[in-house]
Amino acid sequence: MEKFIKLFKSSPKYSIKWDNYFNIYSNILKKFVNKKIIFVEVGVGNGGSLFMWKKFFGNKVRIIGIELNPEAKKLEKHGFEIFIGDQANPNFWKNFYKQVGKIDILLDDGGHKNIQQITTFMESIQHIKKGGKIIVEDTHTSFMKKKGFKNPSKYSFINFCFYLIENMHRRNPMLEKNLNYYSKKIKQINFHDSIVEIDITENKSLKYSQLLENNKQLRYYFTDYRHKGDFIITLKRFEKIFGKISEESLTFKIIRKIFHRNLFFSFKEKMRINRYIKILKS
């Protein structure tokens, strides 16, 4: 972390980080240090943390900066390719993506605007190789009303990043629901402090989980409760004054009808839940 630190610090144009991205940064993009790959920063500004990818990956990078602002074509005669473009505008993403091809890493360091944020990922996520990432920063902006980003909102880009993950959870058969693309390409989404990591696979090789199970002979032996909570705790009582009651009496049946998932203590569950959401709004 320290060395990343001093690279972003020796750059010699202007930039801004917040000091806790520079240990995300050391760990997920290890991978890449010294490989051909391409990386595509979008929000480059002065250029300032373009140098200092650079130095970060090695002479075998090509990087590419996206800036909305055409003084950036400056930054050119440094050696980088700078496109400018709005990342709002899917039109600019099919164009690039028809003169670039396909990228290994793409980082959003762009307006932070949802629209911005979204567009970005849904334009790029097919154009991203096997084991590259989509990682876009300052995602605590999502959570803030100032500065034009009139958030939280149900557009926010982490609220949009629940989406992703119901669509990765589809890999599992009890959902019961069809596999799409995004079901099959997006591998992992790793939630930093105002980072977002999205890890991309090969669309094929995701696919449905397979459900394991060992010891089969003794399954018969184990009674699942995880739904009978309130049931069995209510019967015991029961049982304690009327002594053992038989699973096909009429009491029995009068408990089980009551107290098996019943309202009132599906009302206990929400109470209890919202006292917890309420200690973390704090």
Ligand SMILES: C[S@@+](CC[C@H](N)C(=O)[O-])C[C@H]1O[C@@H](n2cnc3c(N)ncnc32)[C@H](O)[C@@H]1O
Second form
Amino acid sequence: MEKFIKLFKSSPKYSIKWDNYFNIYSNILKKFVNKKIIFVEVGVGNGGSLFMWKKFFGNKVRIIGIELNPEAKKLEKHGFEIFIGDQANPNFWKNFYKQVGKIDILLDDGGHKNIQQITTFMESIQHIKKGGKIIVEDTHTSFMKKKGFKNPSKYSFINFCFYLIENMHRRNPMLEKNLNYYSKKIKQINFHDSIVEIDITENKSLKYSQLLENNKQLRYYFTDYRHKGDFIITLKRFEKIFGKISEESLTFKIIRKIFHRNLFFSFKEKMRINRYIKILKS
Ligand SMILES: C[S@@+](CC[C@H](N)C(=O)[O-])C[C@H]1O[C@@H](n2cnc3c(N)ncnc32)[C@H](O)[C@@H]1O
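Taking the form predicted on its own as the starting point, write out the structure of the form predicted in complex with the ligand.
Below: every chain and molecule of the assembly, starting with the one above.
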């Protein structure tokens, strides 16, 4: 991390970054150092970060910058490839990938608005090589109202990630859902402080998870309370008031009905979860 900060500070051009990013970047990008990769950064600015990335990844890296401001083209004299365009425009991306082909890493440090981050992700994922990643920087904008970010909102990038998470979870057959393109492609999503990292699978295609069992012969020696637990807890509470309740009694049947309808629990559970949410919101 210290080395990374040195590279940042010694860049010949201006750049500005939050200090916690350096630790995250040195951890999540170290496997690409000295590899022949294509690294694309959206949002070039003065070019300060491009010099840092070049030093970090080494001589084999091909660095491409994407920028709305045409002045960034000047940076090509330093050996970077610069594409001028709007990251919120799907046609820009179509042309870009037609020219460049598949890339290894896409880092989005552009305008940080919902439509820009989401379009960049959706138009890029199919062009990321196996084992590559998409990194979205400054995702705190998903919670910012000011400076035109208009968040928190249903349309924020972080809320959009919920759908990616759901697509990944479809790999569990318990959900009985079809695997879509994203279920097969997104290996994992890491949420860091203001950075979201989406890892693309190294394999051809991710599949449904399979259940593995060991020691099958031992399975019957233990009663799994997973589905019975809440009922037993409710019963014990009633037994505290009414004394021992037999399975044939009317009280037992009433409790079972209450439990099955989930009346008592769902209300109490919601109350408690709301209390926890209130703590997190403070
Ligand atoms: C925070 S600066 C990038 C700084 C650079 N990555 C660094 O760390 O030194 C964000 C850049 O994104 C560019 N930008 C903003 N909206 C954009 C868009 N829609 N498409 C492409 N670039 C955009 C801005 O012009 C600005 O130069």
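Model, not experiment: these values are computed from the prediction. If you superpose the two forms and keep the largest set of C-alpha atoms that fall within 1.5 Å, you have the rigid core. Positions refer to the first chain, counted from 1.
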| item | value |
| --- | --- |
| Did Asn203 shift 2 Å or more between the two forms, C-alpha, core superposed | yes |
